[in-house]
Amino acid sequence: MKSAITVCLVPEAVRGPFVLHDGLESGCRVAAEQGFDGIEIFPAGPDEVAAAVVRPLLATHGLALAAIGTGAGWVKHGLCLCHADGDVRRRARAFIASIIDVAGELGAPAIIGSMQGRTSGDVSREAALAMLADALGELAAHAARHGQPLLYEPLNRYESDLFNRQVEAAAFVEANGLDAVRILCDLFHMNIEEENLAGALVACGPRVGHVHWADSNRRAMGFGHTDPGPVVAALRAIRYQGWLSAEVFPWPSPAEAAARTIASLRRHLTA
């Protein structure tokens, strides 16, 4: 398993759960200094993460790219895949596809989290799930052309009412034949929704495609009450070889959040 830390390039998300907020070059430098294997980027748009920009920085600092998030489409532009307005849905797909393209060129997957949307007065759950299945199918096919999966992240009940639990999301993906979609298991969301973190991971098995390594309070692992031991044991049991990425608040400081994260990963991955 590999370690990553989040780098946010979106000013509107400065209070969001991302560790590093001082630009891509600074983020790469800090990630390398702290000993991470790679970075996960939350950009404002595709131009910020063009291969010509990102590849030299990764090479200079000896890093890999874990994934690129699409959430700025929601945060900056109010776009989501289950919006009542068809034009908004089309623009949401186009934004995600543009991120898939730049991520794919760099050999990494894209993440769909907040851009999935939720039900509303104008969109029933049945309609929202049909919209989601159709969008994931189209976008996963787009990602597959780059040789990458599409990462779908179940969110907690306060952020979305589509899928909150990992097994339910995995069953939805399976039922809709979305073979190129993998589940992003975020331990913070799981702490809210799952009865047993390790059990949920084992139940998802090979559908697990990415993990957000966060404690129960969305701080770095070790600042909350999550027991990482059973989580790592479960990931080993399903032969997960992917990324453990710190999507956490920069508390009490970015440097300390980074240091606490890498220390927790080293301790549990070498045990």
Ligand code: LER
Given for the second form:
Amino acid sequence: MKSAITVCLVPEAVRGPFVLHDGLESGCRVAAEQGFDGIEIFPAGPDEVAAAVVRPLLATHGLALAAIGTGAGWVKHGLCLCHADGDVRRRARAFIASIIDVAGELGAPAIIGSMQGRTSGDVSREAALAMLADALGELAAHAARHGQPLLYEPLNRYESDLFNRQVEAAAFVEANGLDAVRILCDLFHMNIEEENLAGALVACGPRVGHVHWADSNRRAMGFGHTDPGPVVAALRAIRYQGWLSAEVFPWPSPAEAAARTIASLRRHLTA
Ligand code: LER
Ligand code: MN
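For comparison with the form predicted on its own, provide the form predicted in complex with the named molecule.
Now the complete complex, all chains and molecules, led by this one.
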């Protein structure tokens, strides 16, 4: 398993659960100094993560790219895949596809989290799930052209009402034949929704494609009450070899959140 830390480039998300907010160059420097294997980027759009910009920075600092988030499409532009307005849905897909392309060029997958949206007065659950399945199918095919999976993230009930639990999301993906979609298991959302973190990971098995490594209160692992031991044991049991990426608040400071994260990973991955 590999360690990553989040770098947010979106001013509107400065209060979001991302550790590093001072640009890519600084984010890469801090990630490398703290001993992370890679970074996960939350960009405003595809241009600021163009391969020509990101590749040399990663090379200089000996880092890999874990994933790129697409949530700025929602945060900045109000786009989502289940919007009642077909034009908004089309623009949401185009935004995600543009991130898939830059991420793919850099050998990494894109994440669909907040861009999934939720049901509304105008969109029933049945309609929203049909829109989601269709969009995931098209975007996963797009990602497959880069040899990448597409990461779909169940969110907690306060952020989406589509899928809150890992196994239900995995069953939906399976029932719709979305073989190239992998589940992003965020331990913060899971702490709210799952009975048992380890049990949910084991039940998801080979569908687990990425992990957001966060404590119960969305601070760095070690600053809340999640026990990471059983989580790591479950990931080992399903032979997960992907990223454990710190998508957490920069509390009490970015440096301390980074240091606490890497300490928790070293303790549990080498145990
Ligand atoms: C949002 O709460 C989240 O967990 C992000 O990873 C989704 O973009
Ligand atoms: Mn997350």
